[in-house]
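Presented below, as structure tokens, is a lone chain in the form predicted alone.
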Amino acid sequence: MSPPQQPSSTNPNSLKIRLTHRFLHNLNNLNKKRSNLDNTQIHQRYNRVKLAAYASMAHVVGSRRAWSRAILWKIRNRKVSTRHKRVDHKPTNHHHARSIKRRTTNHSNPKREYVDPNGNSGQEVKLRKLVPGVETMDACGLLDETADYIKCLATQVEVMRNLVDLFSTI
């Protein structure tokens, strides 16, 4: 018989513990700015909580992964760009844009796998769209980054579920 294994959550350096601490820290910063909320502010708050979750996940992993570097870079540049946001008041003709898109649609065989001009398969192209920071990575690195990203997302979901369970019993 094998000895019982210790759960990883008791290790203070585990991903779950670090992610929980960072996420709670970010949520605490959001709660300091709390006021009476209308519908627009609720939507903004939702986006801030989502951003806090991604920021805490990327911060815990650090700069050793391409996806975490991409998320942190995007968050940093988002803060700069929102301060210097340029507003264009050009009316857009959405109907015209849709009709152009319809005309340029490729009606190829749906059973054939798509291959982009760089030789990437359709599944590889889909992964590159889902995982941040892997646009120019080779296939092996792409799979490695994707596996780590999925592991961190699963940990983030578990942490958030535990937090919801904890706060719903209070």
Contents of the next structure:
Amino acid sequence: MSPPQQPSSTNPNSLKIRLTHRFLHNLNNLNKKRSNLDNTQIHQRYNRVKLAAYASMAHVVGSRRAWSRAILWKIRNRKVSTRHKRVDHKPTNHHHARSIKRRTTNHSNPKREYVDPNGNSGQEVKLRKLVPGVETMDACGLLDETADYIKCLATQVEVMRNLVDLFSTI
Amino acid sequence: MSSRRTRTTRTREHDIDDLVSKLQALLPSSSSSCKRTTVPSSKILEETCNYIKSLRRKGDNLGERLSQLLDSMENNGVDVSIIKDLLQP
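Next block: the form predicted together with its partner chain, after the form predicted alone:
First the chain shown before, then all remaining chains and molecules of the complex.
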């Protein structure tokens, strides 16, 4: 059954319904794929549920948004890497990021607002780290993506809460 | 010339203000206190970061509970596909 293409994407009721369907669909697929795991793999299952949540969020929104595109790309890359069983650590990135952090810690006045080389304030930098896919966006795009991301995250949390309530009464 | 540049920067600032107020409307704290005073945008950004972090934490906790429930359900023989078929319109 192909999912219907709805033009009004951020109507909360339709978003919630579509998220619920997609999330259950993903959970079902996860169950089917690894059906012969025993009870010791509960941590792995928790990771898979988390992955299903983010994946369903990104799939429902599709490629309309930068954050959903970033999540979908990450998922696709993860699938490819697990299929080829590649162990790609990339230690250089870690060292680079850590050295930058050490260089810019403000010992003299810690309350002073942090401004990075591009002129972004500390809050904006933090926001760029939290929302996927907005690293190179301008301020307007960043705020727009953040608003959409928050809407979808809140709806996803509500869907999961409803499912937990439902499953705990069965 | 200079007037055009100030006009474009002004419209851009208006856009950013609109977006920031839209963001503020999404945050949970704005619904409780219906103040008309303008909150500084840095505060709004900070609250946005905290809100995203708290949403993620809630999602993780719910995911953990959900995985435990699914495990217990599987042990009792219930299947997720049944639920999905029940919820289909």
